[in-house]
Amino acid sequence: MGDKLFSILVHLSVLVIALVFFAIVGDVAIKGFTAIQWDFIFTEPSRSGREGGVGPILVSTFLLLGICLSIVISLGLGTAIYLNEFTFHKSKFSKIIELSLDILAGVPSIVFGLFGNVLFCKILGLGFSILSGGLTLACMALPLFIRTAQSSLRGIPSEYRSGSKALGFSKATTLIKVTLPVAIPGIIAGLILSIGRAMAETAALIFTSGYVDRMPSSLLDSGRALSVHIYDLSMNISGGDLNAYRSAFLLIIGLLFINFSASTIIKKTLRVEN
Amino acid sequence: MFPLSSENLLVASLKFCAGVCSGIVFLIILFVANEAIPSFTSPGFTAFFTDEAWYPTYNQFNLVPMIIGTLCLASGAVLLSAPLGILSALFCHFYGKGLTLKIYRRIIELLAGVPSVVFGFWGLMVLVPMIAKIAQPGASLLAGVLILFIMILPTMALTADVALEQVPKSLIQGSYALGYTKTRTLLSVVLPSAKSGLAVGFILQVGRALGETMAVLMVTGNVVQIPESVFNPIRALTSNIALEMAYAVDHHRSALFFTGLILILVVLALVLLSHSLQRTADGR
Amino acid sequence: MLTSKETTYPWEKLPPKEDCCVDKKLIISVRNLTVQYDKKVALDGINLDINQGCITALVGPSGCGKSTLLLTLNRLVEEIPSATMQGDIQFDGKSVLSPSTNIRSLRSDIGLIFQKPNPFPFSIKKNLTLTLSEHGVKDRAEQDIIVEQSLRSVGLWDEVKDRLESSALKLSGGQQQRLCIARAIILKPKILLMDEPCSALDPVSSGIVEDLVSNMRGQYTIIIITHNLAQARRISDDMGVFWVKNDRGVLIEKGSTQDIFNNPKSEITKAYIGGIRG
């Protein structure tokens, strides 16, 4: 009897979660999809975004992500490789790095905004710009990427490494010719997830890349990210709801696509390894 | 000796990457603290708790209502999402199967990827008007708790899922072999042995709930007050930064950085706590 | 030689091996070798000579330092951070443990075959060509010739020649192990170290690999760890018996396989060898 009740409870909560998902995604998808047209993606916003499209905003968003990505790949991959291949888990240095990354992963995004505002906008003199925003996003996305890259490196059987060393391969060769090629799908999946994280971010961008919704002419121009656009339209612009729905729809589609491809890659590699 | 030196170069540059990455968090603390320091002398540390109210233009910086607001939001959201997250993980391991389970897992993953601004937007468009029908103005503590709860839930479910995976299968079979019912096995064997993993996930979600900005900002109404009922609008610490940073100068600005510093330190404490929990769990 | 599997009953006296290493030239001599992992002494004062072209079997219970000895011979033990070494290993007139030793050429001279076959998760061919390129053979045509030779010499060519580009992980365990041997001998090593190369394989594959090893006698110097005394008896010329004394790995007896099986000197050896009689 107790079993039956508990089972009902479990299934009920699962049902609630699924319903919430469909309520949110469904609402945004239906209202956004029915209203969206192709030219929304390409045209400039007008009347503070009430009318027109999101062309320049998408460009800014991609530029932000591009900067974020290039930093995350170089610094993050280097760190993940260092932590996993060139240091031992007991070493003090690696422990400090791991701890600091865990803290970094927990820092609230608004605090990243404060930090980016001081360091990139003020001290480095980049002002409210796509560059400042992209760098701030990179700081945020790094821990997530390093973690996934690390776990994909850790998943490589140690026999490959010892086999490679027994054949007289140098550490660099072992890394570049053996370890990395095997880990690459997992690393790509991690990268995709980090893009998703960066693309979803709003609070850290308000005070770093700013609000300007014109087409950026350089990386030092202020540019408005899609998420900031949704926030601005729904909170500060009366009559911006419809375009906010359209933008939210675009953002969700982008993110669903990103998460879907990441988990597909991860599952595919798991299958190959088995 | 050539390959040796290029190898040293490789290790050195990797070490450099690692150093930079771990340096970021120290830089953040350093810069935020540096901007917050002026507020320690004036208005002074105690002023944040004893000033009349939050009137930054009149140099009154009482943070108490916002601290209370943040705590109400976070505790409400976490207390709601923890049991539901655990139930969801139980479903994934002991009830669901086949296609249903596959689809459900995907749903949770996707829900975890929905950006907070979209949660906030949906809350503003759908949830707030619904609450407004019960009690005006709609944008309220309740709306904030519910949105935050929905936001945290998927990650909570995913971490609980991972924690349950660590429970040895032999333990479960042993419990069944003793004739325990399924419910009893789950509640008295599975959950207790997964408790440190669950606790770590729980703690990290507390950190996320305290630090969330956009979703909360969009649905709580942002009135600086100590809530008397769940239908009162409130303002969270994070929302306060987002709302006022744009025009804050001098003391006001450093008061906002002080808020940021508090948030970092709380997160720091939570991460250290979860680390030590993990360590005791591993040690055992 | 090819029918080394002709039944030898354990209770028969072991006849002398057909001699292909008559002149008994030393290729490796280990002197007073002690290896420690932190405080744990894995090998304590080992003295051992290895004859060129012979198969030397190392036997003994688990944890007595046999694998550590192999890893020390090609200095792979250095990859374990807590390991420290004392003593001397002479190989080809050079000191293996000296800091000036070129590890890369040392490891191509002394190949190592692991217990579990460990081909890289690439194509069969790439497993070999990658190894060649890394050691300076970059010409495609030359690579192709060497690949074929080495696969032939491990008896794998006919089995895989039509699928050189398919993943090495799709091969059976025995084929994988032979590919690993091919990958090691492609570097023209003088010595092959083998750490229980048959124990992770099914009986049939194990037999094939064992035949391969015993056919390589004379051509390569082979040092093989085995827990299978019957195997040691079948294929080896010389033996070293390891044991754990006071938590330290020691070499309690060494000599020709014939001597050790027929007249073991130490009581422990007698009992250990006796295990296969009774």
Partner chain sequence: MFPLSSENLLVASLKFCAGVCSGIVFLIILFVANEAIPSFTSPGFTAFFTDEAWYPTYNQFNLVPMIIGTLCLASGAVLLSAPLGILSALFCHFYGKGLTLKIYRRIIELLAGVPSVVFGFWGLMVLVPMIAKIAQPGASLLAGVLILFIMILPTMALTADVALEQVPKSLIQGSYALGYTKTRTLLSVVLPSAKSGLAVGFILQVGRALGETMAVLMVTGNVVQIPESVFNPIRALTSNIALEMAYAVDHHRSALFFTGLILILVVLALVLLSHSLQRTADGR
Second form
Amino acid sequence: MGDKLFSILVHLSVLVIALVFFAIVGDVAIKGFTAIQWDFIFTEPSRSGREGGVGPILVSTFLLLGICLSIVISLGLGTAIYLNEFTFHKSKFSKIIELSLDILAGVPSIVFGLFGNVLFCKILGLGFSILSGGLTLACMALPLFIRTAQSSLRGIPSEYRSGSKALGFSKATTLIKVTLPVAIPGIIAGLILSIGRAMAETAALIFTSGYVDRMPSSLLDSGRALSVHIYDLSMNISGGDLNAYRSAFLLIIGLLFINFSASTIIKKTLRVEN
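Given the form predicted in complex with the partner chain above, I would also like to look at the protein as it appears in the form predicted alone.
Single chain only below; no partners, no other molecules.
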């Protein structure tokens, strides 16, 4: 009786999650996909976004995401490697860093936005710009990516490192040839979560990258992210609901494409290793 009840609860939980997912995606797809046209992707918005498309906004979003990922991958992976491969796991320094990362991962996005506004926009003099927004997104995504990558590295059996050492490989060679290839699926999973948080972020970007919806000419130009555009159309612009649904549909398609691409990379990596 207990096993049957447990099985029912597990299946019910999965059903509820699936229903919520299909309800959200279905609503956006029905109202967004049926009204979307190709010129919506390439044209500039007009009448505060009520008409026109999202061409400049997509460019700003990709630039913000590119800045964020370039920092997250380089600094985040380096930090995860240092914490797992070059420090003793139970040392005070390691514990302090890990605790700090866990706290930062739970900090609300608006706090990161205010921090980015003070540090990047004012103190560093970058102003409301794509660069300020990308750096702020990187600060948000780094804790999650570092902890995920660190967990993936820590889950590799110690025999892998011992066997590599017994063969005379250096620590760097072991890391590049043995450790990182095995940890790639977990690292990519962390990267997917980081991309999802960065692409869907609104509060932090309002205070850093700004609202401007024209085509950016440089990274120091202000730019509106797709998530900010959706928020503005749905909350502040009368008659902007239709374009908000169109923009939300494009955002979901982008997230699904990134997840599908990452899953394909993971499968190919595991197939090569096997």
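Keep in mind that this is a model prediction, so the values were computed, not measured. C-alpha atoms forming the largest set that superposes within 1.5 Å between two forms make up the rigid core. Residue numbers count along the first chain shown, from 1.
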Exercise for review: For His11, tell me the Cα shift between these two forms once the rigid core is superposed, in Å to one decimal.
Suggested key: 6.4
